[in-house]
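Here's a solo chain for you in structure tokens, the form predicted alone.
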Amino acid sequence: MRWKEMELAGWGRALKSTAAVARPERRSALAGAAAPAIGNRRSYGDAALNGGGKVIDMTRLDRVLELEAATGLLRVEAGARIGELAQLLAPRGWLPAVMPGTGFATVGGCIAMDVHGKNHHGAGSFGMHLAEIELIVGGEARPIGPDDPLWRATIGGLGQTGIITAATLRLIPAKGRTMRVREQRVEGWDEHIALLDSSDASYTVGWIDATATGARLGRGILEEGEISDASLPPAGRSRKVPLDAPGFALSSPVVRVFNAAYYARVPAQGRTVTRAQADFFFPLDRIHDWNRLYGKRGFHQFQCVVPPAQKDALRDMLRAIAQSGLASPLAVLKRMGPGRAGMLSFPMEGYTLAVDFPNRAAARSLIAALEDLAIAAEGRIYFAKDSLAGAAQVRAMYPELADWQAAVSAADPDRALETDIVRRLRLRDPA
């Protein structure tokens, strides 16, 4: 493989590093390889960075290898994008069972983070719908399945057991190419939680106005979606953020005005609309390079999940966020089920809150406080979004860390696959 030195960044653009990058076009080129694999770098922090080392960009390895149309089994290379797979499969009556919030995520990345979607309360995580993973371990490719000791260490395992080159996905039937979406205003926190708990929709997500305080704390919009065979609405026009936005673009007054307008876009009585599936599952993908809205310094996201009995801890977090004046318009609340497939998988049954913040000193201090609240609530943070946590905090959140360390040490004893996030959080170091 050919290597080229490049500066890389996570999607948040706050963390960057320089590495030698190879972009193979065939899986055969990976024989004997011993470097971390990366995808489209949609993780927000340093999960796809390896400062001073090497990384293998898998995005050219994006072929569909086999589709069993009768059973819904799809074998695909690790660099394939989830959004492109959805677009390909929906006319054939299938969809990936779990899709994250961006269609630019690769299959390999979805496995390495064990991503979740708007249907986690019913479908669980991405890794729960895998039949097989093709993994390069010790320089040699081999298939692993659910009975393999590396299975649960690989899913959600940050690419530390080997290079994921391909996978077989169990798809779900899709009766159409659109989504029927019910939107309704939510007046405050208690109502938001109650509606999430009572929803029986296949896909459910809540947008929160993270600037609202007092009685309006937690207000927002609840969306409930079902796959539909309704006519496809006219496609919206894609847009591109051409340059880094100035610092005032997401200042507190601007965000408050935007959030108020966004909340008011849904009628007081609610409404039901038909959307293209991509617009529902990947709402920000039409705004290319939207991360530039945060300016040159980038942004951080805080995302945690807490168990059901600790939901009031999220209200306390939201109150601190609203009072800080640091939140952006991107704030999401979801109900999660128990489904998780790996030792370091993020999901647990409960509620997850995700909020973006411009990369400022005050925001970093706030996120540190929010992480402490998550620990106190017996919750955990999401490696795909984290860029600021410390090693001690993470050890308290992931009780299977020692088992994962043992499996990873056996698969990669020379630590050739370590990345910046693994070193920052000392994930492979004994307690």
Given for the second form:
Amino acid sequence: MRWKEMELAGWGRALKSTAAVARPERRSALAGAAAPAIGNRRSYGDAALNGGGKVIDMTRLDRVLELEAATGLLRVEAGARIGELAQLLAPRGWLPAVMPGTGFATVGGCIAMDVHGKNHHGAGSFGMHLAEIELIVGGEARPIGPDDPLWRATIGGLGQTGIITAATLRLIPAKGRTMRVREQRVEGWDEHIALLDSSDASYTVGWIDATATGARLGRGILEEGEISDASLPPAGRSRKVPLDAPGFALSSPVVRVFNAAYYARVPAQGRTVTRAQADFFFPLDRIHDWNRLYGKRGFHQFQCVVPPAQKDALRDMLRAIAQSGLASPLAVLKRMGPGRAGMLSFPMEGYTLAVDFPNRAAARSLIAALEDLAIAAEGRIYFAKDSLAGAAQVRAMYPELADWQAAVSAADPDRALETDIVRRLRLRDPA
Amino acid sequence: MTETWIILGATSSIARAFIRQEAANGSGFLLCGRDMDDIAATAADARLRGAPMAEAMAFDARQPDTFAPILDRAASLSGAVSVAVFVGSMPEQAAIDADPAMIAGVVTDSFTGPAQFLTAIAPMMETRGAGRVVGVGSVAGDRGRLGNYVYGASKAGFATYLSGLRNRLGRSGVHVMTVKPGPVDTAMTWGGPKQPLSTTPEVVARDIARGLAKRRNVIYTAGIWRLVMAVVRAIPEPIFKKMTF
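With the form predicted alone already on screen, would you show the form predicted in complex with its partner chain?
Expanding to the full complex; the earlier chain stays at the top.
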């Protein structure tokens, strides 16, 4: 493989580092390879970075290898993008069982982060719908299944057990190519939680106006979706953010005005609309490079999950966020089910809150405080999003870390697969 | 009636982008090349994207005995059979300078191998009076320059061959199109010197489809290269020979 020195950034663009990057176009080029694999670099922090080392960009290995029409088993190369798979599969009556918030995420990335989607409360995480993973361990390719000791260390395992080259996904039947979406205004925190709890929709997500305070704290819009075969006029063009936005683009007054307008967009009595699946599952993907809206310094996302009994801790976090005036329009509240497939998987039964912040000193200290609140609430933060946590904070959040370390040490004794996030959080160092 | 594309060099990423695009339009494929595992994966991908048929077949430009099975299979197919050539090799010029025997291989990969294949299949295309030929050359074939003139010379030879083939097959209604890409972001250019006006395999594939629809004879992709090469060709030789780029 040929290597090219490149500066790589996480999606948040706050963390960057330079690595030698290979981008093989054939699987035979991977023979004997021992460097961390990366996908489309949609993790916000440093999960896809390896400063001073090597990484293997898997995005050119993106072919669909087999679809069993009777059972919905799909074998696909690791670099395939979830959004493209959805577009390919829906007309054939299938969809990936779990889809993250961006269709640009690769299959390999979805496995390594054990991602979740708007249906986590019912469907669980991405890794729960896998039949097989093809992994290069210690330079040798081999398929692993759910009984393999590496299975739970690989799913959500940040690429530390080997190079994921392909996987077999268990798809779900999809009766159509669109979504029926019920949207309703939610006036405050208690109502938001109550509606999330009582929702029986397959796909549920709450958008939160993270600038609202007082009685309006936690107000937002609840979206409940079902796969539909209703037809839809053809979609408009996607757009691209052509350059880094100036610092005021997402300043507090702008965000307040935007959020108020976004809230008012849904009529007071609610509405039911038909949407393209891509617009429902990947709402931001139509604005290419939207991360540039935060300007050169980039941004951070804080995402945590707390158990059901600790939901008040989330309200306290939201209050601190609203009072800080630092939040962006992107804030999401979701109910999570217990489903998780790996030792380091993020999901747990409870509620998850995700909020974006511009990369400024005040935001960084706010996030540090939020992380401590998450620990106190017996919750955890998400490696796909984090770029600021410390090693000690993370240890308390992932009870299976020691088991994962043992499995990873056996698979990669020379630590050839370490990445920036692994070093920053000392994930492979015994306590 | 289904069109079947014979793809020579199916492991190339430009070929892959072209295959995906035409599979979605319902074309069938004979995918030919050396890395059979890789081609089997591309064939599966093509079938799942809408190709009624995609078969992997061994092809090596340096081994003409690999041609006959492909020609036989093509003869057994009904409907239009078209050929797209994506083969070629571009070793570092310095490596060639150190080992002049490499020139024969480069010329075979980029010119005489595919030309032999096309000459062998031409009578069948003439008889059927249908089908299309897409030959991927390079802007490097428009003028020999310091950095890659053996590769450039092979591509120039191939372009001249295609011009003649167009002259011959045009009489039978077969459309022959020469494609001259500038630098494309592929494994061949990855890690090499930074290239200006570079494009992607997807854009090349799209430009090929547009050129075919318009029955163009020669296309440049990205399109700006038509202009760039017009300028490069216009530079007088006494000046050109002193230039380094």
